[in-house]
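Presented as structure tokens, the chain that follows is alone, the form predicted on its own.
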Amino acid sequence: MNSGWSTPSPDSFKEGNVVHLWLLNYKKCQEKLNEILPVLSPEEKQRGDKFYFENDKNRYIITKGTLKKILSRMLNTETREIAFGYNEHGKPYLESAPNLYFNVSHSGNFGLIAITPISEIGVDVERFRHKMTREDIARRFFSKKEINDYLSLDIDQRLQGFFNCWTRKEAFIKAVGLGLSLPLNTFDVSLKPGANAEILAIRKPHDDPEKWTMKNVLIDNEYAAAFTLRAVNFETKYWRACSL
């Protein structure tokens, strides 16, 4: 597991020119799984209830009880206070700060929560899985050039080069807010292992990629990780949740 992760001080809580990422380790956050879930409203209780995974809605009950109490030491006030509204596609926002943008993301045994007031922003994390490494997967989800650059890997570098496509693929749409109805063909980005990750080209919505920011986000070895915004020259802070 990366080592970069901080433990939260003062300054996990000031909004600034800062992308702030909180990482969530669903095996260590589940000790506090009983602080965390008063935290709810009954609404997301009832939201959790539904999952028929023990193990799924107890990471509901994490990420979005996190979240809140991230949240509310940010605006300085309640719990309670924190509502969230959903746009036409289904991403959500404050309904009190709508001037400061989050997402969330979780696969396997971690999860993200990105949150900053610059602008929109989109995160991603998938575990491998080998079984999706295939061509025929590749050329339905992603462009031309990504096929191309894709194919042209070598064959030990292709599961870390589909999952850093996916990734930032999924963190552009969320950025965007405008899920699939955004065609996963109208915009390029990079994903060769040990390459910076980038966008290279957006077609539509017919943006100026120059003006994004893409990062990649280390956390585990079996697990590729993004997040983009459009914004330029800010700091970035990497926070541990489950010492919050």
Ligand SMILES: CC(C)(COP(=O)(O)OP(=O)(O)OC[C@H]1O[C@@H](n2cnc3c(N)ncnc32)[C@H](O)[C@@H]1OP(=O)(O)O)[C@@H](O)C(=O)NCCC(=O)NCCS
Given for the second form:
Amino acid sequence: MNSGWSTPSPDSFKEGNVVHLWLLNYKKCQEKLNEILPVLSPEEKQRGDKFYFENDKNRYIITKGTLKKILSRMLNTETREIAFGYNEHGKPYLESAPNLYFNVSHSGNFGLIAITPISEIGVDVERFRHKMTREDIARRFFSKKEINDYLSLDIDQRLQGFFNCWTRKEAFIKAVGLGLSLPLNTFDVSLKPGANAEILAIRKPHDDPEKWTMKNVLIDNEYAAAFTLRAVNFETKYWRACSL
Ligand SMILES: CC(C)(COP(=O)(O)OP(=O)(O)OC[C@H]1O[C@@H](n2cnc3c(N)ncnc32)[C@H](O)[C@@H]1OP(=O)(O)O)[C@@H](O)C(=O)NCCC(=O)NCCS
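Now show me the form predicted together with the named molecule; what you just gave was the form predicted on its own.
So here's everything in the complex, that chain up top.
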């Protein structure tokens, strides 16, 4: 487990030129479930009840409730005032404060919430799936450059390299907010383990990758994660959400 995550402080709720990243460790957050549940609206509770597995339901409640708690403290308002709208591809935004951007992701035991007033943001976390047929999936979803970069990795780097690429691509499409209607071969990301996380090219619609920042997020040896936004020169703060 990466130790760079801090306990929340009053700083966690200040806007400024900052990306706030919140880590949800679902096993730890589980004990807060009863405290979090009342934060959900009747519609959100109904959506929670539709999950077949209890674990998925609890993850949903913890993520949505924690997001609402953080946003309400940032905006100095009640959690019941926090209402979400959705763009045509399903990306949620804050109805009362559309210029406070956020995005969430969950996989396995961890979730991430990214919040910033700087620009639209995308975040993604994935637990390694060791049995996945990675080469087939890479050929289907990665760009030509990414496939070549992936296949040129040493065998023992390929699991990490694959999920670096996957999470970075997801973070980018989530930042843009177009979902999978944005063709995955129209942009390239770096993937080599140990090298910087970067967007290398954005072909359609053409954009300058230098205007974007992509950051790797360290959580645990069995997970890859990244966030990205169209901005440079900002501060990133890392908070543990379950101690809220
Ligand atoms: C739906 C999608 C946005 C992410 O799905 P995912 O990786 O399965 O799920 P995550 O946990 O990372 O993210 C889910 C959250 O993203 C947010 N989201 C939904 N649609 C979104 C969109 N168009 N843009 C940004 N965020 C979106 C929501 O908050 C959602 O959580 P909620 O439903 O609890 O509110 C979309 O990118 C997708 O369908 N991906 C499929 C996977 C794939 O083929 N990836 C190829 C990568 S190489």
